[in-house]
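One chain is shown next in structure tokens, namely the form predicted on its own.
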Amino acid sequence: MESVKAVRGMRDLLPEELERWQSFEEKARQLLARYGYQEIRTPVVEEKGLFERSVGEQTDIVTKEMYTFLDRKGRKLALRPEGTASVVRAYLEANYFQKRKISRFWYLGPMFRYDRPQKGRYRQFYQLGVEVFGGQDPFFDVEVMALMFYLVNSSGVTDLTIHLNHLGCAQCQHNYLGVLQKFVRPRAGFLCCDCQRRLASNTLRIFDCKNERCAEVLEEAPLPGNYLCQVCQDRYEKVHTGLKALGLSVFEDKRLVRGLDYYTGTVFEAMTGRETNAVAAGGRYDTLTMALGGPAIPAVGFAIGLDRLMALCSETSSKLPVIRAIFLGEEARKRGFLLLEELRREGLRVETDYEERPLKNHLQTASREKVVWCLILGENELNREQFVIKNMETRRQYEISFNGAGQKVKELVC
């Protein structure tokens, strides 16, 4: 019978790498609860015209990625592309902006578009996201993309560099897309077939284009950035000054414009020089509450990709060394278990096999499996009423009584 087999495209996330990833998560919590920032959960099965409405129907996310389906009453349900949309609704659906001035909140899990599977993207991959509600200050684009950068240097990712732009308010968009269509009109039969349809329907989309004659063919183009009316250049300049001073690294980017619909002025993406690809990014998107049918409130957010982040993280987990518990007969079976219970009462980590084998076979298995910590009880340390405690690398052994054996163990061990 042939195996089965994940879903191309799915991964499963082993006990090793997760670690990893549940170290990284613990210091995000705690930096996110400095900043103020509040857990949301949203489902990861939505209304198909949410994303629609907001990530925009023509976006290649929307037209080619997004898992659709219907359901027993003949909905049309997707599975969440991106956190931002459903972070919205839920927030105009609790009306959270009747209830206060100023809403941070931080989103942690899957999303899922179907792509083509490669090296750090995957069809269900993960996302940390921060979303910021009600302030229109240009400071809340520089604290949302400071915490941005805080958060992936927290990884042990430290190359890191903040590629900055803005798109403008919606005139100076309206103003801006008529000079590229002008410029890109003459030259649409050299763009791809979907920059040709770009070109009609989503005109700031061509700059996403990955084709390389579509990039020869935009390199004269004109840029966003410099179309720019006098109140969004000093929103800009505020950003870029902000930023500066938190001694921050920054690249002014005239080509960046995110793949999103929904952004509006500041956009940017976090880049590292081991990477062609941004490990987060996100933009204020000042108009999306009112195209998901609640009132004009501003926003800003980012999202951080998991999967790549923790690709480029070098850091090991910062989990406490595992114990592994030998016991040689069935009076230090019973005696062990409860010792095992009260080094786990003081947060140590460890684990038994319980059952029978010679100690050269259970040194064997450690030895095998990388484990570190070794203790060893048998019926000459129960008359001595203590324990041996091995140290698998150097060799070492220590004897421990059991009067105190928590606190002996955990200076020892950690």
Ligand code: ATP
Second form
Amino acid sequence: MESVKAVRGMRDLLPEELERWQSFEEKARQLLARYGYQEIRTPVVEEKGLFERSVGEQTDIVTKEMYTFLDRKGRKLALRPEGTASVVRAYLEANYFQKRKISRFWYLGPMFRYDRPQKGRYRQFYQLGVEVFGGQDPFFDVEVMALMFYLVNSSGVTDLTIHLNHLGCAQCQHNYLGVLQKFVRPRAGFLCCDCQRRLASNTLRIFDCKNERCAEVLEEAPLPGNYLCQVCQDRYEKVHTGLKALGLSVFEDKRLVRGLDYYTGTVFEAMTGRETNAVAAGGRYDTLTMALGGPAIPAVGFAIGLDRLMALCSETSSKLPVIRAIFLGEEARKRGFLLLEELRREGLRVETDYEERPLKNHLQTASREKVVWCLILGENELNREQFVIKNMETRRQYEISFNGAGQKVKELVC
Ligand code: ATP
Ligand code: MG
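Could you switch over to the form predicted in complex with this ligand, since the one displayed so far is the form predicted on its own?
Let's see the whole complex now, leading with the same chain.
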């Protein structure tokens, strides 16, 4: 019979790889707490309409990449393709805007997109994201970008550059789109099919097209940054200056627009020296709460693609060393079982296969599995109220008495 395989574009994160993820997640949680961000967990399934109204009906994500289905009552649902829309929905639904001036959230979880599977591109992938609601000041933009920078840094990836642009407020965007359409229309025949469709409904996104011909058409195109009103210009300047003051590496990318419709003002992507794909991205979205039926609340956020980040960092975690316990004889097994509980309570990592077999055989297994420390408890040791700890690499042995064992073992192996 043919064996069952994981679905195309989806994969298992096995324990060996997860150790790296967990070590990053621990550091991330601490960092996020220090910046005053609180975790939020939203459902993986949402109404399809949520993403149509936020990410945008004409975007690639909504038109081509979303996993949608009807439930038994015929409701149109979707697996979330990104996190921001859900966090905004939850923020509005729980009335946070009435309770606090500023709300800072972070989330971590799987997202689903019918992308073409390849390196760094999966159909189930993980994002760690943050969203701040209620703040219009450019310092909020700087704060989230700094946080993104330091989060990525904490994974061990340090060659990060923030690509920065400003799309302007609704008025700037309106003025600019007229100019852009005037420029692109006579050249429409050179654009790919997707961009010809975008021309009418979503002109700005042509900048986000990965097709080289479309990029050529736009080489001489007017850029959003040159059509900003004074307020937007000042905001952009403050964001740029703030990032520089922190000493972060910034590249002004006048063609950066992002593939989601909800951005207004600042947009950014985090690039590393080694990869052409962004490892994180985000921006300001001051009109999204209104698009989802709430009051006008300014907001800014980003998401880090964890699959891409974890592929970049080779850092191995400093996990507790494994101690393999070997019991020889039934009495030793009974006492040993309790001993292991004591050691675990002291914070040590101990495990055993509970099997009755010759010591030599146990030690061979431990060597093969590259276990460094073995704990050996036989009848002789039991009679003397002690056990042996053996280092498999140096072959040295240490006798340890039951009394205060945890502390002594810790000094030895940690
Ligand atoms: P791309 O242009 O690479 O498709 P995107 O603009 O669609 O990215 P965003 O929606 O901004 O991506 O998501 C933020 C981050 O999530 C990306 O920078 C990336 O690290 C990660 N990401 C997005 N799509 C995928 C995917 N299919 N597989 C793995 N990571 C992804
Ligand atoms: Mg994409």
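Note that the structure is a prediction, hence the values are computed from the model and not measured. Just so we're on the same page, rigid core means the largest C-alpha set that superposes within 1.5 Å between forms. Positions refer to the first chain, counted from 1.
With a cut-off of 2 Å and the rigid core superposed, residue 399 has a Cα displacement that reaches or exceeds the cut-off between these two forms.
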